[in-house]
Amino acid sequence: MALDVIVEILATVGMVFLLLILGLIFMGIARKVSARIHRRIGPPLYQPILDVIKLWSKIDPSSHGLTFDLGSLIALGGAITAALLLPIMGLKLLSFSGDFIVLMYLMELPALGIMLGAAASGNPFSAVGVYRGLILITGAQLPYALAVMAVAAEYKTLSLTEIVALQQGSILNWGLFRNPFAALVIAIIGLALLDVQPFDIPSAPAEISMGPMVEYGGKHLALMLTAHGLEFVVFATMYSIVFLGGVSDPISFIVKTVFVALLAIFIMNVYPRWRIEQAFSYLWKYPTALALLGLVKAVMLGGAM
């Protein structure tokens, strides 16, 4: 029994490392696809990995205290903890009865960690980015919570493992078809949490010089880039688990997560950046209304038996 636990722990650690690398590759895919859409060649897919290695070799330009240093660690730690909750190809080290709702809110921790560290930097661009980020997260809370409740009511469980089991047997059992309202809302909220267009208001590279991350460099920036890439692949995996029937084998894992990632990449290249008041107003209108419809559908029409 002890040997089985050790093997599962080692396999889970290996899976997290794989997700870290895959997250950086997803960032490379995003840059390559964006370049192709703009009729450019773009960097190689492994360029983010080279960037992180280069940043680790540099001396950090400055530090603004313990809170500033902890921000990047909190961001990466939150993303890693979220990854440990994912039931991927039979691995489920931190699986428990309420892991779904814990996972959904752990996905907010990387953004909060970055903003926590940035708030200690004293840079005005960082302050503007933190202010915008907090407003965006506040605007996302209502539709986010309603969508999570809709999924829980649909399947009558908050366990990711049970949600995957209830989607087996037919493609029509997938969450995407059982509750398309919740699936659409969580996709929209995911774009906001990932800080991509049209919700990249907190960073806004051409406007406030990357906002919260403007003061970061060297190892701190490497940690944040790694956390962002891991958050990207965690969201794609979570969406595949909850709405696309799970990822029980390597082929379904790669196909489904890449599909979700490409969908997000195409959206971020089509829609321009909104102003913060536009994003807040939008989140409290259409996603909230759709999430309410999803909750009503799950409660009134019945969820999984």
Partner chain sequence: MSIQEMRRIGGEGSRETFELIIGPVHMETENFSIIVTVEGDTVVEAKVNAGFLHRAFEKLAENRTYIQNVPLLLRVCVPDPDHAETAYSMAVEQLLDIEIPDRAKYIRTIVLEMARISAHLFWTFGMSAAVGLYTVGQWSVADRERFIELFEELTGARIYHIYNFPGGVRYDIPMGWTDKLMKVVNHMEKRLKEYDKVFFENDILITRSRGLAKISTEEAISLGVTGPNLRATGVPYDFRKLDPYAAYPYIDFEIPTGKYGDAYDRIMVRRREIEISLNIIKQAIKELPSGPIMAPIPHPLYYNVPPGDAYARVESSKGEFGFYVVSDGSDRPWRVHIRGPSFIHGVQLLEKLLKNVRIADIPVVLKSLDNCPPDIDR
Second form
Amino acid sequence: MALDVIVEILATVGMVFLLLILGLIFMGIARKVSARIHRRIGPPLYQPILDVIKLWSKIDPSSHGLTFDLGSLIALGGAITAALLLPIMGLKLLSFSGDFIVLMYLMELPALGIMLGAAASGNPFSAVGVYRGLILITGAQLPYALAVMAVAAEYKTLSLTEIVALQQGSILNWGLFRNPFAALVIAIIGLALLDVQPFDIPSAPAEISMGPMVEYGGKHLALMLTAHGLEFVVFATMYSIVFLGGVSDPISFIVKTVFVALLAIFIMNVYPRWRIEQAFSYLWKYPTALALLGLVKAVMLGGAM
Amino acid sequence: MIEEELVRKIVEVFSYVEAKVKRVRRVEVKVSREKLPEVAKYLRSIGFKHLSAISCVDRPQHGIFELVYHLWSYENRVHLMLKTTIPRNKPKYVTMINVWPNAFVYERDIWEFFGIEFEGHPDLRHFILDYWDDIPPLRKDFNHLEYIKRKYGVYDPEKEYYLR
Amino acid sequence: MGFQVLETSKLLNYARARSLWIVTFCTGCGGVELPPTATARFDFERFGIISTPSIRQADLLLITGYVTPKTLKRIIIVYEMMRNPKYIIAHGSCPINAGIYWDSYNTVKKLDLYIPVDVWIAGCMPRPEAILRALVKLMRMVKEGKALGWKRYLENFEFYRKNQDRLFGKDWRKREIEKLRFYIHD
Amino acid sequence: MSIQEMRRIGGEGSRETFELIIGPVHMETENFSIIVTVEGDTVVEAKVNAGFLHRAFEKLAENRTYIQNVPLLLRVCVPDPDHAETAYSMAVEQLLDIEIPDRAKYIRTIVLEMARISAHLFWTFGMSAAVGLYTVGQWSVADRERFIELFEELTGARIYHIYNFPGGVRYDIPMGWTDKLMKVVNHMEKRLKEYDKVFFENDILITRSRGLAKISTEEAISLGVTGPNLRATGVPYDFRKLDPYAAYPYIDFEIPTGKYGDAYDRIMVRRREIEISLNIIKQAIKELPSGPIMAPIPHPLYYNVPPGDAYARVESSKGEFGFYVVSDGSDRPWRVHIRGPSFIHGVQLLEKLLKNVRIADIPVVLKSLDNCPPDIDR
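Given the form predicted on its own above, produce the structure of the same protein in the form predicted together with its partner chain.
Up next: the whole complex, starting with the chain shown before.
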């Protein structure tokens, strides 16, 4: 019994490390695929790992006080905790009956951590980025919550493990086909949470030169990059778990998450960036309406599929 | 020809101006500095709405600055150079912002590079050269080679130039 | 001890060489050849080089062409805000000896009196191939731990400081910091 | 240093404003800085801080001979140097009172239109980066590379060509060059459709730039605005037609105009200009006459120019580019005044248009005006 727990803890820790590396490789994939779309060769897939090592190798400290340091730690911590909740390949260390809703909030924690640290840095560009980020999170909140409710009503549970179990059998049992509205909404919200076009407003490089990240360099940025990569993977995994029938074996894990990530990368490369108020009004219009539709569908038809 | 017609028209209205056709679509009008504002207003009213540029030419041998207003009329398709001269010591002139609003930037430019003050200009400040510490640089008596030697130094391999 | 390890470790030097981030700061004509170098025909991202708008994240400062005193102030501030280790590549003949602007009263004649430069590129203007060659050269220097411009700057700070003060006047740092007070924190 | 402290700057009464210094270390501004005072998310006041690129061309030109000035003065506007050298050459030609041969006129037209296209493609890179769509920017710079290659074959240089010279052009067209040019022109026509799909007809671009930073025709003319920025307000004022030079009087082309004078119109006018320039190149190649390429000019070493003054202008990719050259009869010009389009667009117009826009729109407005910082500072 005790041995089982220890093995499971070790496996989960190993999984988190794997996910950290995978997150960086996902960013490498994003850069490579973008480069191919730009008709370039692009960097190797392991480029972000080199970047992170390089950032750790910076000699000068780049701190602006305790809050500034905490920001990047919160970002990484939030992403790791979110990763621990995911039932990947049968591992379920922190899984409990309401983990879907906890995951939903943990997904926002990295962004909030960056905002917290950036607000302490005192650079005006950071300040602009912070308020943009907070507005964007507020905008994403409503459709996100509605879509999560729709999913919960669809399966009549909030546990990720049970959601996976309910999707087994036929491909038509996948969340994507059972409640396409919620699937679409969460995909859109994912773009906003992952800070990619058209929702990369908080860190718009051409407007406010990386926004909240402008003062972060060296080790802090290394933590942030790792957190961002991990968030990418966590989101892709979460999406595969909830809507694509779960990730019970390594092959389906890789295939499904990479598929989700590629979708995000393609969208990122063909859309410009919105203005913050346009993004906000968009988020409260179409995704909200879709999420409501999804909720209605889930409540009226229930699990009848 | 439209250029000659234009010259005739201008000379009819203002008998004191010197006007001539330089070449195709280029007309030159010379006027004394006191009379320029009213000529300018008239020219604007007959279609010279586009002020291409204001050039300043330094002529120390005559002791004058020459101001050239390059005007373009979109209707007549004629470029008109409105020329006037102002004395070189303590140069001062009136601003043309109320006639052509974009005189604002050109007058600031001329103030910066020639040191001509424009009365009524709201914002005469150093725009391009910051912390300039010599006479305005585009004047002919500004010795740029001597200034460079003073400011940037002369290359001297004897000195501690090479580090390690 | 930790400092020594950070400075001489082979792995770290390899990572530094393969991930040079450029500050997007075009100081002169040479900036026009950077987009071609970054895009499909030449593509410097295959060496891990990207440009970042944030000074704190960058390792490499490109002086793309002639430098005026007004720009040089910003260059020095940017260079001092960057985190060690940091490198400079100077493009074209103008930073070497002011090139075609040798008699202009507003261009700096010898750039390395004011900041340390690691790699020079000759030519007006350097072609993308020349820029790539300089980048590869810098990468090799970083890998071997020979690109030590930042160390030179720290060790000979008095020399550089004296030259800077002679060009801009004694209190130029105070004036610039007053202007940029929310962007400089150290 | 906190946000509260930041807000205290310039905060009179209840208005909480703070300063943003955009540039010169910034992705969009190149070496050029705008200091904007921001209230909430809205710009209250914008002040342009230029001068980072001042090289004193007007002083340098007085100390160089007429021929030496050609390689110097074309450096005024870096993305579009051909128009500068042509305008200077035309001013000198006016002073010498020479007419260039027909073949030189046509070659100049081809070169200038290629320069316009490559400048617009370079602008596409900046514009698409300003709204966050890097794909089209990457494509357009790669396509510009094809024109640069042709330039290299024709003139021997990638950026600074020193090709249009007082009296004509320096070299004749090499064998087979026009065929290569036609191939690139055809390729570009196909690529433009792809750009349209991804960028110019993109919904988000339209929502972001429609109605942004509007300017009326009356205002634009009184401010001295020229080029695509003026045409976007709805008037077909183009110096290629109004004050014709090179072979433009013999070539049939239309002038694209906008309707509302907003940022989207300015973008679309530039995009249509690429298409029209391609057509002009096709026509000019078809009608290319044979003959000499250089009018007889004085001995290059004793290039004394009769006293007088001349103003020549071209329609560059950014607007009216003019040179006012005064000669005193010696071998060096007495005064050269450069009239760059960005001196108006990048200073006065920009300060005016940036009022009451959002922070996010600053790069869009800046890029839609297509200003060129080296041209402001000269």
